[in-house]
Amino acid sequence: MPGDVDPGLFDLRPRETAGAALERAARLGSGHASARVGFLRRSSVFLHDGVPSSGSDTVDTAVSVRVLRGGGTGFASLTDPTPGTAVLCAERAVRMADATARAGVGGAALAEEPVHRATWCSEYEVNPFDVPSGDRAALMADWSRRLLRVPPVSHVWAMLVVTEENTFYADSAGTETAQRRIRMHPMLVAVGTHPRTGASASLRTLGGPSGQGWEYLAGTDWDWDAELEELPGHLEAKLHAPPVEPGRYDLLIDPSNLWLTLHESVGHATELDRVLGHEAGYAGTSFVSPDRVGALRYGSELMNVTADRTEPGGLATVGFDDEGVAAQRWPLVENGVLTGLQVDRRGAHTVGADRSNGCAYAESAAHAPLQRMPNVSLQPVPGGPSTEDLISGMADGIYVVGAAGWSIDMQRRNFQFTAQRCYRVRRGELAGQLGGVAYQGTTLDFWASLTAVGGTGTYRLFGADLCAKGQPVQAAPVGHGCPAALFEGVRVQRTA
């Protein structure tokens, strides 16, 4: 069956390696101990005007051990996953746990989790690593040449990154899981120049990274042929677009743009480690506080946001997180009110929750798990309006498409976002592109201005495969689903 785990990847070798670590940790008197054995393969190709300019194909393997002992916590990893190195990791992790216990900085307590013994694999039809690397590069070259043949495109940058992530997890409670995740990130950027002014502009494809296999590029979930055909015309219009007049506008925001606003203003703001101030060194904390759960008015009654580790094709979709917690789906915002947070096992214990909701993830088995974001999505309205319906109901406003630049303050309050392209809307019709649009706001005011949400037909899953967090920095993939959504009276400024 497509997407099945190859049993050979999770045979006695990783089980033996993890078992050696757990046995040694137990002999040294640790409390809870966990071990991960990882195999991470990533291949990339970058092209300029259809010619490969660089690329890589790397395989990273590692074993890591985390232990809790005497009120302290310790972690160690080595890049050669054998029983011998696993024992060394266990010994080093125990020594670290003893040191943190003496220093009083361990905080070593985890919420309980049922015991799991299972394998899981993300949904895909064709593993991209089963496609020869030359064929992968040839497809990106063909797409690049298709764009280059159509004015005003003068240059095209392209890339394709494919990742296969295999992890074996075992802990002293008896949980044992094996997982495989596949994801792909294709992108093309077309550049053009105004024939009279010499000004340049660029547009990139909107179809983003996805937790799918090679079939994603065949158009199973995104019409790449249509996008490549339409992109030169969009670029031509962008080159001639008049600049926006600053002011307040009603904004219809396409899911290809709204996902990033959701990521920054809701996703990161509801991570418990930021809420508690435990994560501040990279991208700040949060204006949210635990006591406001169930009370904070986050947005209008149309705002319903879920956290989900199970959504098919989601970049953060897993069977189990890196603490052995089974994937779940839960509400973050219901009818505009904050009703949930994202927590890992340590965070769940800290706030007295019965259980983690599965938000621990490490970039590889060589890294310690951090609290990381699940797929965070704004829910559509069943039977709700189409994008065309929403546009037809606008007297005067702007339609915003495609994520571009962004900034947000260190508590996730004040932000600014730009777009790949924006259209003036007058009397229910698109009236040409506008240049230099940047919309600004504060998180609660912005979401309070949500006045219409599209139906299920407007819902699309986007996301980022390199969301950065922690020190040292780790990258994680995260998906965000959104429908088209209308916001009233949003402040718009003009960018340079």
Second form
Amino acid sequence: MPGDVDPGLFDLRPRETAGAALERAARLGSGHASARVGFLRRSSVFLHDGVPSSGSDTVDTAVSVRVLRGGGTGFASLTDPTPGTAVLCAERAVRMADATARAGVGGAALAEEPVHRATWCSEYEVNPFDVPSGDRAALMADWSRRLLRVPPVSHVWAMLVVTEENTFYADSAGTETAQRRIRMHPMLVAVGTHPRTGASASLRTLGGPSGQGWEYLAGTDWDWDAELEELPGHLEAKLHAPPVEPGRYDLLIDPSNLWLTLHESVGHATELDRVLGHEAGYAGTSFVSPDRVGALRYGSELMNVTADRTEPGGLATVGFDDEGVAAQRWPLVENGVLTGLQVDRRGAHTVGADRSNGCAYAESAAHAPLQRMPNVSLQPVPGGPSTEDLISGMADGIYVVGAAGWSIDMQRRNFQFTAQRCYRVRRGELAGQLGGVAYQGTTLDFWASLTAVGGTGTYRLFGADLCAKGQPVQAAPVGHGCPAALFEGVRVQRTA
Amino acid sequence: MAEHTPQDTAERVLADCGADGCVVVVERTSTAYLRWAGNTVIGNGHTDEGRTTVAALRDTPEGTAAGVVSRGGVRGLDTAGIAEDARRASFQSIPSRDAPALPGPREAPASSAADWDAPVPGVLEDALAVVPEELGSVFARARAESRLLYGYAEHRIRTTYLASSSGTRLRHVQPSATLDLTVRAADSPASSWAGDSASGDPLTPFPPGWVASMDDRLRERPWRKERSVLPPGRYEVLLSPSCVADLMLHMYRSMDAEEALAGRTAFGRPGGGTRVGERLTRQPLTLRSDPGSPGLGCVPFVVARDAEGSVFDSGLALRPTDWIADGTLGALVRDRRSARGAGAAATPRTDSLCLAGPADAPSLADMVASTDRALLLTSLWYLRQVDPGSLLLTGLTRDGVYLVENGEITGAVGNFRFEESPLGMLDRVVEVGRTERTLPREWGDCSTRTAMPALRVAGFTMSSTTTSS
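Right, the form predicted alone is done; let's see the coordinates for the form predicted in complex with its partner chain.
Starting with the chain above, the whole complex follows.
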């Protein structure tokens, strides 16, 4: 039931298991040690033209231990959480820490955190796992058939993934937390064919993954009925859309597209582990340096970006992170100036912070925590314009809707994004779809070109549930709220 | 708590399932890894994972329904419980029409069947024991040379057991070791990357000296040459085998026959049908998957989980498949149901990929020596699809772009964003190098069994530049 941690977590006797690990680590001389016991459930169904093509229901349990000892750090995990396996993990983690120390390097000290003893659950009305899997698949099949009935839709791929995390955390300082998080990811892609040329186009639903429960598919916060009703018409227009002329355009970017640009150009750029170079060999670093916090002009004065692990429905919303740090909210960019970073307990001291702001996350209890992104959102302007107001104020430009392709360089400067739909705007009105639009830019120039921000009525929460980072690679869910926003003179390429 | 052998687990689940058909996949994975950045170890781990996946099949007048459930853990697995969960899931699943019967032993690879009774080879208790001390000396040398090293070493063994109600019993052991190393100058944007993978005996320790020898390779490169910025435009490029691997893997991922027929990919023919039989390149290039290929060996039978593959094909032997044969598109990825509908052979996806040209192909060094003017690209990053209809990708060069003039590398060049279709690019390949085992930079965390040649490509489109490194 909502508000409780899944009893399946406590069936694993997590306090006894974690306690055995911490005791063994202490006996072996480790400094700070932490243990996590996790119960992760995921159910998926994939359909092609309304017929299930694959799917599964997965339950993963694990225990893991992280220790600091002798200047080294060590981590170990096993998929059977018992006091006995927890002890084995502690012993392996200590051996790994000793091996690390043999490389002749020092381990990072953890920033202090108050001791917490608490239980926390994400906000939802109906746990999707309480809905029979057949009903979940049937809804996706029904939605697929609704789309297939309307020309020009010729094929539909659909997917629904529901996930529930239950995690018990304990550390040698005395913190013990237990929490449950729910998230859902529905998606439908409709394909249509131009009757004369035979060329194809596709459109994806814009309602993305969410930290809500089953009520999300019933229409809470996203009008699925309206989206399914309108999608064939949008696809018909896309099939007949003339290609864009490359050049510089004013872009009104819908929150359904802008969230991904924000994620890549602000979210990842302000991750401390990238700033410190930890991802130089893999996910990449950042143009941001710690000494520029408080000084770097990131964008126009209209740009206010908040980091938040407390936002209801956010994919990165938690009670406590995977280092036992309580969830927080803080500014990243204020009036266009960089004012904050995302920090975990290992990195806090490197930027002179006394405390982590709670940005550690591990994909499951079998994974080591990394510094990961909180919900990062562009704030709307209270009393600001509606999307219609913003369109009516444009003399000539493009309205960009729905995230599609994305790519950004390894220091988060040069990027390119495409969209599900793009509309030409002339004299304050939409003038039909355009094909092949990709906008390119560099992060600081792009955000400096922000000339209008929509009001709270345009703000919507989107996000990604498979943001990848780290070696071994881990996926993390992260939410992004955005208002509609206007950018001047952005370079547009033609892709098709 | 009792721990059953994987074989016992599979047999118990099959006995308990009570469905019209059943497939059980039991996996044991042991992984050890070490990660470093800026001449400092920043992470390590040892993980042991057990997983049992059960597909229960239910025959109905409308077709066959499959319920698939997967449970982590080794000790105390409730075999009756997981069988019942799968059977129940099959009643929640919508039947599939035309689902083929499960493959029997005669359709499975004999070599894997012969190993069924063998145990899990073990876990990697000290697989990386040699690496930290080696790193200590490599870090010391790097510090003395004002170099910063970033890298990742991983050793993994995955043992897979597959049993089905059709009598199939299969076992496969997949050992793999990967190493990647990036060097950056402490005082400039200069950088270089190298990566490699290996697969040997399951419990052979991580190859001693591997990190030091890779560092030696990086030191020999001209990565600290003065860096200039060239404008966007179309260039002749020499793509390293790693670059080619990333591009070919993107193409391979889009080679699904059903999606092509639906017009969703570049392998569909406008107006219907696929492009199988169409010549894609004038070069004698063959793109092949072969689970038995020496050094690139992978699971030689279909193991369907979640969105990958069809559970109805579980245990089916994977045969060598020429996706491109001598420049002509030879096959697209098809499960048995799709193949039967098309009157074609089943060609499921296989976890190894090799691109090869002429037998007497030159080395990359020879290709550089015969170059008038070109850009040498050593690794690619952040490749993403821009236009599925043409398989147009955008992406970035990373950690090593060099200007080659008159047969020599004359300088380093800043990074570019490029726009290219790996499919369209094939027709602009003007020279094919010698095929070698390589680690794709971007796909290297999930596809390590690739062998590729260097390619010389005309008119490679660089759409913008970046100061990032």
